[in-house]
Each structure stands twice: as C-alpha cells, then as structure tokens.
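In the form predicted on its own, a lone chain appears below as structure tokens.
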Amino acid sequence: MNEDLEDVDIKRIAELLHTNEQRITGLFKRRTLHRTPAGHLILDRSVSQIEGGTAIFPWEKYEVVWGFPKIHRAMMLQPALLSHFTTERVAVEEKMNGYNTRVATINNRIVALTRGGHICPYTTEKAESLLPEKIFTDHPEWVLCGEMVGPDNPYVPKETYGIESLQFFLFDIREKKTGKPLTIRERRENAEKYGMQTTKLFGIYPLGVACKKIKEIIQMLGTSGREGVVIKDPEMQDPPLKYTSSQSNCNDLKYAFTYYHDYARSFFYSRVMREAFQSVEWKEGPAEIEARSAQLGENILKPMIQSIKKVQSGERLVENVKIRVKSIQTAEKFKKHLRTLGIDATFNKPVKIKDEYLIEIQKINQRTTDKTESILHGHTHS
C-alpha cells in the first residue's frame, strides 16, 4: 500500500479539492499527490481545475492552499489583451524580479509555501517578521500571495529594487479554501489598511489604449533593469497577462547560458520568440532590429564562453548567494529543503550582523561543470 495514503483522511481530501475519492486515490497511486518532508501533502502537477502547487494539510484540522494559478503570456500584446479580456478597462501592475510565495496560517502557524507547495523555512521565517500578524488574526481564511525581492534571496538574487536585504510585495490575496482572489481595490485597500507593500500600480486604463500605455512602461522598466508587467482584470474575473521587457529576456538567457547543460534548453526558444514578436508589434527598423540582435546574441554566447574558460582554469561553476537569518536552526532547516528540492549547497560559515546572521552560499551547478569538462577532455556531444 502507498505509505502517503496511511492515516490521511481521503473523503476529507476530496471535498477540499472538489472532486472524488477515486481521483484522489489515483493521485497518490501515480506519486502525483504526495507527502512531503514537512509532512503535508502536495500536488506536483496541476489536473483539470486543481493547480499544480496545491498544499494539504492533514494536522489537526485538514486545511488546503491552493496552487496558484499559472499567468500566461502575451506575445503579441494588442491581440492578446483584445481576445483575451472582457472587461473594458485593465490594470497594469509591475512584475518584480524575485520568487513567488503563498503565505498563510495553517493551525495558527505561519507558513510560507514555494510555487511547488514546499514549506520554505527561510521563507517562513522572513514572512512571520516581514507581515503583519493582525492581518492573520483577522483573516485566517486568507492567502497572502506577493514576491520576495532583495539580494539577501537564495533563489533569484536583484540588487535592482534598492533593497538592503529582503522585501514582501503583496500582488494577490486570495481565499484559503477556494483560491478565488479579491478585487484589485479591495487589495491595495487591504495592503494600506495592514501596512503592507504591494507591486506598484501603474494605473487602469481603458482597454482600447493599454497596449500604447504598456509599451511606454515596458521601456522605460527595461532601461532600469526591471521585469515587467502584468495585465490585470480590476475585478479579477478574468485570468491575468504577464508581459515582459526585452532586457529581462536577455538577462535570463545570459543566467540560462551562463550554467548552459543545466538550463539553456529549457530557457532559449520561449525567450527568442518573444523578442521576435516584440520587435515585429513594435515596428523596429533595420537598426533596431541590429541592437536587438546583438543584445540577444551576446547574453547567449559571452556567458557560456566565460563558464567554459571558468572549467579550464580548473574552476566549478557555482551561484552565489545569500540569506540573512534570525536563527542559525533556521539555515539549518534551509539547507534541508534545499536536498529536498535536489540543490547541492554549500554554506559558508555565518556572520554576525547585528540581531541577524548573514550566510553565503554557493549552489553547486555540477552537471554543467562536468558537461564541460568533458567536452575539454576530448568527449564528443551529440
């Protein structure tokens, strides 16, 4: 018998996710539905109208977080906000460069939970400093969704924002058991009310003029480094867009090739087509078009050049990183769920920096290091 089906409550399973017992069961037989170190269950893969990322807790009382609902894109933007909106005005909000994490009180504790469904305890710990515990207090029903950004991140280190180690900005709240999300209004009102960051709102505009307005955001965040944007119904009926600046395009294939046997694949073909498409709705001339390719090209081919000759030198191709901690059991705890996630780290030794420990780490890319070290040696790829 599969261990995750012993002492959990099937039925009780089912009603929270709105389906049958059959289809749970078949969930944990297949290991899609599954118990995780931490001891809640999750749900690795999103199936019909349950998201991937879907957390349940079977402790004292069963309670779910539901996964938070995958953002598509729009590539060309005019056509995309016109079929896929059917309000007549949308909010255009900023996309910050960090990690996505769902914060809520499960048993009256705090947790923080990663787009997987992962306990972060690093997460957790800056949640339970960084939030207002009254808002929990209040609503216990709630999920508080937002982006962790600063350069004390262990996941997706930014100095861009100006932030000294590392922030919460609110972008969604939603409700525990269903996942369905207050309007835009009553978040921000929300946020003001608690004393909470929220992403900035660049404003709400009718849908016939968003895409000009867009443009001229886009740009103007792309020269200081900055993401982009996501499009949103006010009344968050509609699904949301995401929508992204060509420099945050190349800044991710420049991370991608840099650790190249590890994430270049996976990175490459959905970033060139938006730059494609970008430049086409934008009418760029022959000029622009120049800079774009070689902006493109030189976050592809400089990054990997440097990593190879990095391998030659006899160096391993590692990401620094950082986190800024209360507690030492805290890193501890870290470094677990960094095994969990199948990250090899290494921590340095933490320094003492007033109330709070600072920690280095290095996340050890192995596969491209060996990748590259044989191909030096003589080994051929096919």
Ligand code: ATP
Second form
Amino acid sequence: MNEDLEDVDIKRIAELLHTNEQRITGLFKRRTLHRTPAGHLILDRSVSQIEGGTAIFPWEKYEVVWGFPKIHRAMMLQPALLSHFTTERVAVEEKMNGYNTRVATINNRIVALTRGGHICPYTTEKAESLLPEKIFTDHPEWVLCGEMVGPDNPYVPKETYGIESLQFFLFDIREKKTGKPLTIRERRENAEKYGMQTTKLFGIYPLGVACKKIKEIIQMLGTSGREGVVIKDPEMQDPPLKYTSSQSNCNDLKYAFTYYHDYARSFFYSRVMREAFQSVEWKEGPAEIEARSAQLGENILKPMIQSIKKVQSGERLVENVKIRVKSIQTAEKFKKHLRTLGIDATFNKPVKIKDEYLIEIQKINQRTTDKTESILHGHTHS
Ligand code: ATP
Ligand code: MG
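So that was the form predicted on its own. Now I'd like the form predicted in complex with the ligand, please.
The next block holds the full complex; its first chain is the one shown before.
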C-alpha cells in the first residue's frame, strides 16, 4: 500500500475532483497524485478534466484549490485570434513576467501556492502582507491568482517594472473548487473595491482590429523590456491566449543559454519558432530580418560563451537571487522548500534592513557546470 494513501479519504477526494475512487487510487499508484512534505496532496500534471497543480488539503474539512490552466500561445497572431475566439471583442492585458501565485485561505490561514501546487513559505509571508485580509473573510470561496513581480524574487527576478521589492498583480479571481473565473469586469471591480493592484488593461477591442492594436502594444512593451500580452474573452468563457515581444523571447533565450544544460531543448526550439513566425507575420524586410537574426544569435551564443569561460576559470555557474523576509523562520522554511523542489542553493547571512532581512541566495546550476567541465576536459558530444 502506498503510504500517501494512508489516512486520506479517497472517496472525499474523488468527490472533490468530480471523478471516481478507482481513478484516484490509480493516480496515487502512479504518483501523479502525491503528498508533499507540507502534508497536502498535489497533482503533478493535467489528467483529463483535472488541471495539473491542483492541490488538495486533507485537513479537517477537505478542500481543493484547482490548478491554474495552461495558456496557449498565439504563434501567428491574426489567424490564431480569429480561429480561437468566439466573441466579438477581446480584452488585451499586460502579461507580467514574474511567477504565478494562487492565494487562498485553508482552515482560516492564507496559503500561497506555486504553479505546481506547492505551498511556498516565502510567497505566503508576502501574500499575508501584500493582500487585504478582508477579501478572504468576505469570500472564502475565492482563489486570487496573480503574478509576483519584482527584484526580491527567488524564481524570476526582474528589475523591469520599477518595483522596489515584490508586488502581487491580480490577473484572475477563480472559484477554489472548480477553477471557474470571474469576468474581467467583476475581477477589476473587486480589485478596486479591496484596493489591490491588477494587471494593466490596454483596452477591449473588436476582434477585427485587435491584431493591429496588439502589434503596436507589443512593440511598445518590447522597447522597455516588458514581456507581452494575454488576450482574453471579457466574459472569460473562451480560454485566453498569450503573445510576447521579441525582446522578451530573446531575454528568455539569454537566460536559458547561460544554463544551457539545465534547460530542456523544447524551451529553445519554441522560442526560435516564435521569432520566425513573428517576422513573417509582420512582413519584415531584409534589414529587419538581419537585425532580428543578429539579436537572436547574440542572445544564444554570447551567454553560452560567457558560461564556458566562467567554468574554464574555475567558477561554478550560479544564479543570484534574493528574498526579503520579516521572519528568519520564513527563510528557513523557504530553504527546505527549495530542497523539496530539488533546487540546490546556498543562503548568505541575512542582512537586517529596517524591520526586514535581505538574504542573497545562490542557486547552483550543477548540470551545466558539470557538462561544461567535462567538455573542457575533452569529453566528446554524441
Ligand atoms: P503556461 O502553462 O500558462 O503556458 P508558462 O510557465 O509557460 O505557463 P508563461 O509563458 O509565463 O507561462 O504564460 C502564462 C503565465 O503568465 C500565467 O500562468 C501567469 O502566471 C502569467 N501572467 C502574467 N500576466 C498575466 C495576465 N495578465 N493574465 C494571465 N496570466 C498572466
Ligand atoms: Mg511567466
């Protein structure tokens, strides 16, 4: 018997996930559904009708927080918009570059979940101070979905937005149990009512002109290093689509090629594809194609060359991130959390700044360091 199965109520879980007990037992056996060190259960990947990252809390009253659905990407914007949306108008929102966070109350406590469904102790501490408690007492059935953005960010640190530390930008309010979203208007009204920041709405456009508008928005965002847009049905019936700037694609590549052996090849491939389709859709001439090619090549080759040289001079490849916490205990819990995720990291001594502690963290990219070292020592590549 799988130990994850002990003392959990399979029948109750099956009810919560709208499926049968046999199916739940099967998911446990394959470890697609498993228990975290925090004691709750998470679904590792989507299985028909149940979103990956769905979290079940088998405490007193069993509760579920539905996983955040994957957002498909438009590659060729105009035809994708026309074939995807059944509505006459679409809302165009800024896609912010941080990390996905779902915040809900479980047993009267605020918990912040990562995309995969883990409780992140750091994000939970931040959510407690950044989000108004009243929204949770008024609406215990809601989950607030948003992007955590800013430099004090252990997953996706960004200076781009002029944020001092870390901020939460609400992009969805969903029903905990089902994942069903509120409309854009309802979400924005509630954000206003409770005094929360929400992702920027550029406008709601007729489908016919949306493509042209999005191109302008994307180019404007790109020049300041911002990521792109999420295009949504204002009623949130049709699922959203995402579309990103060339600069953001290149930034992703630069980052991923720095740690080239720690990233999956599909990550690189899809980003190169985006560049090619964008160039064709925007009917670029020879000079623009030349510039785009140079950008792409530089963001692939330069970071790799730099990494190889670093390893050659005896350095390890690390990624420097930082967190800012009120309690040292949160940092200790966060250390354990990174270990659970299989991330190897060293924490510097905390530095007290006002009533908080700033802690620098080095995330160690061992795979790329090892691979580079072995090639530098003469290993051949198959
Ligand atoms: P996905 O599985 O959703 O494609 P991904 O890791 O590939 O995930 P991204 O390419 O960053 O993610 O795109 C989707 C993510 O964008 C969402 O999960 C969310 O965290 C983030 N996001 C930022 N701004 C918005 C917004 N305005 N509306 C919806 N999502 C947003
Ligand atoms: Mg993202």
